[in-house]
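Below, in structure tokens: the form predicted on its own, a single chain.
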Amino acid sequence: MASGRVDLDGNPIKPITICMIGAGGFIGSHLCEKLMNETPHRVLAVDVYNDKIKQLLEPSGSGELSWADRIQFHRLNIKNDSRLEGLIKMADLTINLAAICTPADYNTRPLDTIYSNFIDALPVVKYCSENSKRLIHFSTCEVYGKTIGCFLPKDSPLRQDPAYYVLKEDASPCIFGPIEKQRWSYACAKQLIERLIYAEGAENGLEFTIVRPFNWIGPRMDFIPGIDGPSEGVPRVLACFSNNLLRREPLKLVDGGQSQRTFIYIKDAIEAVLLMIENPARANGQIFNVGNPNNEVTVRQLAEMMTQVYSKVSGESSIETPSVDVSSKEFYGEGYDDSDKRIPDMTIINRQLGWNPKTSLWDLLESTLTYQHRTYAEAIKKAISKPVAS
């Protein structure tokens, strides 16, 4: 752990406590473990469950971890726990990650979608407001929806003017589609406790900075269905499609993969998040996006290129029908619509924290499928040859 470390203005970073709300997900694992091994702040790390953050938490008897009185875990739902508050309380910063943030649910869970992203982040705000306690709340790209170049002709020259289609923080209206699309459920929760979070700032003196990522990729993301996590379930795309490259099954291409989409690599963003932590003067009252503009590509040219990096990190030949397509209706069932693009505008970010992100799609795709294969193919290979019961 560096010592004699200084902020943006070269000032010196005193040691916080700080309330990680979700601090066993995918971000939040890799948060914990970035605080740990660079930072003196100490993490009061709250969620249901550890397993991604169980190396943080278990002594290892070497006297390796020097951050074992640093972190501290707290199995708690924050639906219904009165102790939430007290471990607010005790923090100087609330980092709020809880979030249902699986496109698979917002069709199937609309109500869970809205509650846990907007009627269970409410006391979150509400402690940290009354209590006097900063905030970077987690929100989501989906705020944004569609973007106004979708609604052009389909020849129109401006559709490849970046006015129509690059998103930005204080400018880019949030575009969702008709009630009856219930896959909006979740941008409309996210979009209105962001509402509230300002509000709160404006009105009652609220320290908030409000993140929006956009497609955070790498170990650790998400499951793989039927070995760490439902059989049934539908992970987020890159799980998606890592499952099936696993099991050697075509990948399933929704409306044909033609959503555009760029994705950044999750140690590019945390980069970021330490910076917010760290800069509040820099972050407070701020949104920004985190993304990676320069790894834009379709779904569909997304999956061509897992494909073939995980024939590089796997040794294994590609099937000889690596995807196929089917409906948005068949995939997610009735009621899914989806935002043709989404590609961050990082002025913002970069004017306040001097941050740009670092590494390219190929790269992340390379050290996240290398994961993948790691930690998930022998698994597969026996879930696979278990004799079926006649």
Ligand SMILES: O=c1ccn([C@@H]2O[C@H](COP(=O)(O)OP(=O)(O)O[C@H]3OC[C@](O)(CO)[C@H]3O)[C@@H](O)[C@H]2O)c(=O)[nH]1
The other form holds:
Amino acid sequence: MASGRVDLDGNPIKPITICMIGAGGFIGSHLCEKLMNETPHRVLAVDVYNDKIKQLLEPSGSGELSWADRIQFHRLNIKNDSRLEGLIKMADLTINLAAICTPADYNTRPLDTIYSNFIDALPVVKYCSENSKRLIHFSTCEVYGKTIGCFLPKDSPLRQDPAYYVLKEDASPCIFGPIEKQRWSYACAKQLIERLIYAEGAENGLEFTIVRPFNWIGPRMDFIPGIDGPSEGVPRVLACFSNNLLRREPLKLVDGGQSQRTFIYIKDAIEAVLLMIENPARANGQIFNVGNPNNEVTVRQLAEMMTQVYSKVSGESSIETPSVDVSSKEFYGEGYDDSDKRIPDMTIINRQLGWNPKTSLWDLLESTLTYQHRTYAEAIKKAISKPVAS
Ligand SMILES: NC(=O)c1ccc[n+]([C@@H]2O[C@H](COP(=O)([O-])OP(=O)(O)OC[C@H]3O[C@@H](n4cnc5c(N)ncnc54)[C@H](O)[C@@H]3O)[C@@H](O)[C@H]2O)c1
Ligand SMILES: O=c1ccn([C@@H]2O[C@H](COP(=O)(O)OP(=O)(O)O[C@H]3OC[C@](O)(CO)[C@H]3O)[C@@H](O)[C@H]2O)c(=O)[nH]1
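For comparison with the form predicted on its own, provide the form predicted together with this ligand.
Full complex below, order starting with the chain above.
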């Protein structure tokens, strides 16, 4: 059955079945929503949790794109579940999103991080290769590590030259710190699984696409400590800063907030993934940076912008001391290190898929912080007003 939709080359797009591993996470939940709302594809959603896709698992309305029979949740841990191979065999395409991917874990739980990002991904690659199934694997921009430019003297004019900092899939080196900086356990595991997938493509004909996300952010990212996640948990920066703003606490700037990041709105990024899904001839064998080079800020600037935007969407004035500096050792513990700057080169994704990001940092923060405020402000107020047990 054709869906009436056409790919970038004008060919009809046939509905397919996708085995999505890690479908219950931040990116997975947005991808499931997009696939259910805008395409006729079926999803076998695999995860240990489903809270973020609950709305899709309820019976849906009628109509052409009704998702009632098109999404099926399979609660399983891919570490140790023999059902995985069967699900991959039932699908035309597997998308692997499952991973430990919060920096607070990389230096404190390096073994879990390496197992999750390398060892646990091995059977997925093997089953896809042995059963001639297409694989879209989620890697990370962290595989680039640090820029070449950061090793130049602080006053070197070459630091301004894009050749020293723009990150290119087919040219940039992967530069990690020493082994005792366990921060790099994640990047290194992701790099090795990329190399394995690439080798399966070269030697055994695996049809693969590797995605390197550059700080995708938006609603449903991670958790708010003490509300829908552990009180002592440390999520990624969007949720850390959201939590501080909701609780009217200063935002914590690690090592002065000098690191630079480019942030992309999750909805822009999901458009790119859908193009990969529906244009296999253009996406197979490729490694894609997916980010927004126009949205670069230092973490300090991000904190300032989030503070302003949150004031606007919540109607609350900001606190007297909006941010404080904290050392990385204090915040993350021993073995933390950081990527200095992350600007994605967009040549390959532009050439293959004609994709470009659209949403400015201000606009994406406005919609995301509106969501954070609506979702969490009341719960935080209640939690704060509860008397502490003596
Ligand atoms: N969000 C970003 O900006 C970003 C940036 C770089 C890379 N990535 C990569 O994209 C992928 C998805 O990231 P995310 O932000 O959605 O993270 P997430 O933590 O929200 O989602 C990961 C999901 O995988 C599930 N999972 C983990 N281990 C599992 C297992 N053994 N069995 C079954 N399910 C398991 C988790 O329960 C979770 O729902 C990850 O591979 C991550 O490394 C994301
Ligand atoms: O309260 C905080 C929390 C963090 N920081 C600093 O912000 C920078 C970004 O941190 P974060 O978003 O948590 O993570 P990274 O960008 O370093 O790494 C992610 O990038 C992609 C991915 O692979 C998956 O999402 C992941 O590894 C950083 O400099 C922190 O130190 C802060 O100042 N205050």
